[in-house]
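In the form predicted alone, a lone chain appears below as structure tokens.
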Amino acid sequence: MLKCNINGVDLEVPEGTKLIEAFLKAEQKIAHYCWHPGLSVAGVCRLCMCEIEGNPRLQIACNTEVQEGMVASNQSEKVKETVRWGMDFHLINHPLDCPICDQAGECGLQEQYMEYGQYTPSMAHAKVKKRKVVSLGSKVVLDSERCILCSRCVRFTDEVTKTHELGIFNRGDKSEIGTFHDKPLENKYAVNTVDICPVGALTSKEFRFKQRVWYLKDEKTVCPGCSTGCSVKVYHNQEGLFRVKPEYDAEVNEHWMCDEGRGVFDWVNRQNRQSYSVNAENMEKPSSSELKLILTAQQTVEEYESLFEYLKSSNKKVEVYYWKNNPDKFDDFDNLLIRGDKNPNTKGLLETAVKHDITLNPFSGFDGFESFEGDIWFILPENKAVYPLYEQYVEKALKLENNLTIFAVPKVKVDKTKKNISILPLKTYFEKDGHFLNFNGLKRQLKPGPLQVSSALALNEWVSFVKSDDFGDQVDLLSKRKSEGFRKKNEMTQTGGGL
């Protein structure tokens, strides 16, 4: 460990630590654009200037390693004036379009201008005009006038995805980011370039103009899109969920996530959900001593524990069927984050089944179920998009004459006059407590956010209802429960007078 002093704060850092990392560890603010902890050092923005004792010239902190006994500061007027000059340089041709920019509210340029800039501009010439609303591919839009050429996006496609779609073209104040000819930005991690863009130059087509960020709250949770189990933040308000972004996790996904995982907010929203129970009272007293259970690996360990304990104590003859998504691609891996197993808790399901001595039979459709005389429980996957045969299997299930109970997150269209079918709405990963085990057995903890469907329960909660003597009464109470809600953080609450 090396001892150093940052703005008067003594601390120790490992050998090889960059000076900018020491500033951040010491909780000292330092201007920067191009540096990112998940990318190589570029040193192009020249904002992270600091003074080092014994060195006559200012140095950039991003490309300077801490040495034993180093004393560094960015508090002098000399440093502050240099940073203001750098800010002026970056803003010379930057458009004044903050009111309509999607990045407003989480823009590094806005934040750092307020912290380090606030000067009178000296530029007398007209700003250089560049291309606006440039489609780089199916997922990302570029506004070249906003770009400060930090090169983060270029380094991301060079160093992380190694797909090399982006480059900096032309020279001087005509320089701009772009894609190479016939090579659009279409890799499976493309929207990470939007996350790391420190300004509003790159925006996501999916989220663009959907919400102002200060109207959103965020919850840390786990992406249920595959067995990697990336740490993420889900952004939402009382209108629903609007986007998912990666949360740094050194053990799993570091700073990144795949673009496919960014869509895991959509099925949570109420308009896509089974929002009420159908014939729930029919479950109060199961009529058969036999039960077939069909499930996937998209529930939590706690839900499987409760379910298997109930099955073992029910004195029923039980057969459990495990439905995999795309078995032929189940073991695929792209060597970064994406796995062919599109279930977040396969390992948790398998381990819990072994623990309770439950045999998981492969499920390949309802062939032979017509002759079965017992009850059937069908726990549908909440992420139905990763199950190619989803619609076909649900349609077949609804034609069975058995007492059929469907636990569902997605909407299920059923004839309510068919008294043999019950539909029970389930909570999603965003709404329930519990944990998954990812592909290598690492525990991935869920943190419940606001309930989007008032009558939804987690599977273990439904099991506790089924075990009770007053199941029908409890379902009635559920129908009267209200979903949680909250006001937008910055929403006007005054009445009758505007501001």
Partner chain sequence: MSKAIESKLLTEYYDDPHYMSFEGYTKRKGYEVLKKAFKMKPEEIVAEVKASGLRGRGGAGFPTGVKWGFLPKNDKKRFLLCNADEGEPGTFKDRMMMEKAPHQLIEGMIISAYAVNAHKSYIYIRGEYTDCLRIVKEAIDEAYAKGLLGKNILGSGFDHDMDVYSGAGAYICGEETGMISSLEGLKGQPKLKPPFPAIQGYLKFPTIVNNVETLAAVIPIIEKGADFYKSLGTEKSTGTKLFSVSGDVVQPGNYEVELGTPLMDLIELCGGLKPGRSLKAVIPGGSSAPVLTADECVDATMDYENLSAKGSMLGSGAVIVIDDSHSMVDLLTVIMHFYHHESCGQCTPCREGTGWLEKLVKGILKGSGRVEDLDLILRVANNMKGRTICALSDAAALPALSFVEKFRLEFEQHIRTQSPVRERETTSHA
Second form
Amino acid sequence: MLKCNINGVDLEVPEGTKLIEAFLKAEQKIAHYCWHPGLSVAGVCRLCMCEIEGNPRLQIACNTEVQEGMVASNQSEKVKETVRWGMDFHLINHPLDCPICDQAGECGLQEQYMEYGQYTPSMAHAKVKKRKVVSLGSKVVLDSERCILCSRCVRFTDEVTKTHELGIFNRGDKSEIGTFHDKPLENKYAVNTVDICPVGALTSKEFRFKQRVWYLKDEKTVCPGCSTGCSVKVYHNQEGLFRVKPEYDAEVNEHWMCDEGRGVFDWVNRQNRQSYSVNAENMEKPSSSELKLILTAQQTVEEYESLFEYLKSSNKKVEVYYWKNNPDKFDDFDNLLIRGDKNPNTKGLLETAVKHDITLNPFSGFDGFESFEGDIWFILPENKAVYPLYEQYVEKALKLENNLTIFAVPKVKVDKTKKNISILPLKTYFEKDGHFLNFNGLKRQLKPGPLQVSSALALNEWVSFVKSDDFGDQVDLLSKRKSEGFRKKNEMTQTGGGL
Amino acid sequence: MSVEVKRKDQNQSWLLPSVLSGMSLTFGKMWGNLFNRKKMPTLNYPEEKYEYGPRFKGNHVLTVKKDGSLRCTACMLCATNCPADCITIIASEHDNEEVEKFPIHYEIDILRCVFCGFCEEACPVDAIRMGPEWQSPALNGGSFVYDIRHLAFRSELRGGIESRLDDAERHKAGI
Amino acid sequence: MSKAIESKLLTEYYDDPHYMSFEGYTKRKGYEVLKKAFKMKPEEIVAEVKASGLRGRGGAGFPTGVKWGFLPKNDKKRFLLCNADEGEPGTFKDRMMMEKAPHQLIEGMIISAYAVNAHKSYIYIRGEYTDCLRIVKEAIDEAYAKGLLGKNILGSGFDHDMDVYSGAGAYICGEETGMISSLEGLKGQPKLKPPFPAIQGYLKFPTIVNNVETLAAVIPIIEKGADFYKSLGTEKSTGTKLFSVSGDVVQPGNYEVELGTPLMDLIELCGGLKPGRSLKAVIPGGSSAPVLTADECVDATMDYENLSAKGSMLGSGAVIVIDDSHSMVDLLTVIMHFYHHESCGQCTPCREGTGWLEKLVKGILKGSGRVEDLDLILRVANNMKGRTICALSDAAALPALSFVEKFRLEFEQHIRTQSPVRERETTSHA
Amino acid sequence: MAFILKDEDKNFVLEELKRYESKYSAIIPSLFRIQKKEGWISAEAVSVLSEVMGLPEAHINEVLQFYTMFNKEPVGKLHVQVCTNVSCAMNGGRELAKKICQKYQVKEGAVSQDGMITVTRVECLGACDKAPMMQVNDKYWEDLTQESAIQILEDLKQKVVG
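Having seen the form predicted alone, please provide the structure of the form predicted together with the partner chain.
Expanding to the full complex; the earlier chain stays at the top.
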């Protein structure tokens, strides 16, 4: 450990720490654009200037390693003046189209201008014109004029994905980010470039113009897209969920996530959900003593616990079937984040099953079910897109004559005259409490966010209903629970501003 | 604290003179208005309508460019700034990359509006203005929600408001 | 004032047209010094160069021996690079050296490589010098054929390979790390320092980068000893230097003189100013060096210390003489255009600042400028200086600062005559 | 017009790949080779080169766009590059460039109608003692006057036509 002093704050940092990291660790403000903790040092924005004792020249903190006893500060007027001018140099050719720009509200330039801005612009000449609204591929749009050439995106494709699609072409103030014309930015991690872009130069086609970011709240959660279990932030408001961004997690995904995972918000939105229960009273009737249960690894450990406990205590003859997505691609891994196992909690399911001494039979369709007379519980996966046989199995299930209970997040279309089928809406990962175990057994906690479908319950909550005596009343109550009104509230005026 | 009580003097106890002076004023005006209609301060609403000054802040108008397209860029600053939360905008991608973003849906719930004018002030491109129109009658609730058709293309409006603004002309005029 | 004489240490035989061939070169004692060097230990050569006080001739003037001493003391792979990407406006000495005496460069490089124990070297020649490329390439082939390159050179047990690499038109590749980037096949953008090239340079190997003239100057140092070399020039600026004199002199060209020669003598050596003209200014070290006014020129001597004391620098030794027929506004526009054109675009202050400066100066030239713009130029330039990875932003800022500061009257005059209306406006504000 | 890399050029590229310590170093020589053959470097050429060299297109394009000596657009048979930096500007380099443009009725950077001449202004070419100067294709022409420059170009034009 090295001792150093940052703006008068004494702290100890491990060897090899960059000065800028020490600044951030000491909770000192320091302007920066090009430096990103997950990428190599470029040192081109020249904003993280600081004074180091014993060095007459200002140094950039991102390319300086902390030395024993180093005393650094960025409080002097000289540094502040330099940073103000550094900001100005960034802005002289930057178009002021914040109103149109999707990044407005979370833009590095806006934020840092508040702190380090010059406020009296002295540039009175025509700005350099560059290309606008350039499609870099199916997911990302580029606006060269807004780009400050921090090179984060280029370094990302060079260092993280190693796909090398992006480059900075030309030189001087004509430099532009771009792809080579017949090789667009198409990789499975492309939208990360949008996240790391400190300005609005790169925007995501999916999220573009859907919402202004200040209308959104974020909720930290775990991506249920595959067994990697990246930590993510889900952005939502009363109208629903709008996007997912990665959250730093040193043990799992560091700063990144895959583009597939960015789609995990869609099935949470109420228009795609089973929003009411069908024939819930079936659950109350005395049922058969035999039960077949089909499940996937998309529920939390807590849900499996309570489910298995119930099965054990119910004195029924129970058979549990475990439905895997794509069994042949199940163990794939792309050496970065994406795994073939598209369930967030495979490890959790297997461990809980062992703990409760439950045998998991592989599920491969309803072929052996014809002679079976007892009850069937079918817990559908919430992320149905990764189950290629989903539609086929659901269709088959709906034709069964057994007393069938479907626990579903996605909409299930059912003939209402069929009294043997009951459908119970489930909560998604975004709405429930509990935890997942990822592929190597790391525990990741879910936090319940705002409920999107009011009658939805988590599996463990349904199980506790089933166990209780007044199941019917409870369901009635539940169906009367009104969906929360969702008029778009103006967050800014409500909180009294605070950009 | 003491209060001084004023005693009534003799003249004030006589009511008739005051009544008569009031009547003379009333009838004086009545005759004056009857025979000199031009000076009459009231209007025969709704046949006659009063035209307010150019600074009057009535119903909203969305300004348009010379080519007839909306000036609005759907930045949502008006909606953000609106204390009554009466503006709803849905943005979309424009084919022209110079425009980039435009509203495909712009609604003002005029019954919620408090006519504070914050939307006008928030607008960075002078796309919304408070106009000379001040009556907002309608037959059903839905008609109080004004959409683009109602808000824009109002070249017939008078009262000092321009609803058609061209950037080139404005630059020339030094705006 | 004593009339300066050329002291031809490097250019002694340049008049001989055969000097460029192997035969011609060996006839003039070529490759003799190499034999002498091989009898010395590498450390002795480094010590000798250090003792001679030889400073980098490319522009920065960093002591060569000290630079060599930065290399890690081990046997790991390392490279010697010769910087022949001569892009500084006004400089043409390396071109002449390579065209007239390629073997001199090769010999100097072998000695230097032996001293720093590098077994591979590259000569990075700017792409526009197609003749140089051809000549040097042929000379290298010749040297290979004669056993002066390759395995076990002259029986000394020292192996060395040499190659040329052509630049492709970028001023910034004259900066040593920019050159390393270019040689690595990247854009010629300078790299962050630290780590310095001597620790991590070409492909992360320790690398020494020296100018053509520096490497050639190693020969006389080894031949005649450090003491002799030190006896030339001044105390801190030892030896001789080639000055590329251009502009308004009668005989522009390369002149090798001792360091410390008075500037006026050097101009005299070039035949003086054109008849009927008077001196207005001199740029003493390539376009990036701050300009000297005629008054400052009088007692200026061409050495590192005197010029830096005058706020300018010796740079690459490109002396551009400007007489009273030229407008300083016009010349600054040319210089600013050059730096705007050549900024690599990496660091923000330089990328944006060079463009801004050009717009400002051009505005003044074209008549849309205002007196306030002069202050703005100073502020912009001051905030570009020393804020970037390499020295290009300094190189752009320094001439802007010196031109505007030293010739402010002329600039103001220009603004007044070109844009009288605006001028009235601004004064009325004040 | 599809770009085809001839076998000899391909071999050259493969040789260059082996010549330097880093594969990337072969990019500049390979681009020069293509430019020598084609006169300029097209996007197709970059694609082909990327395939032959096994290096990302974006990287080769970065290098191509960075250096000024690579022609990203077709140029005339005589590529006239007139130096307009300080020393040459002081001796009439800019006027020379303008004069040549006028004479051949061609805009700077564009190709003249007969496909013969492209005039570009370039930065210092290192011949400041013989200013003004120009480089026509690879060759330097120094100590010019407007008349002598035109004369030289006329002669060269004759040679090309002949």
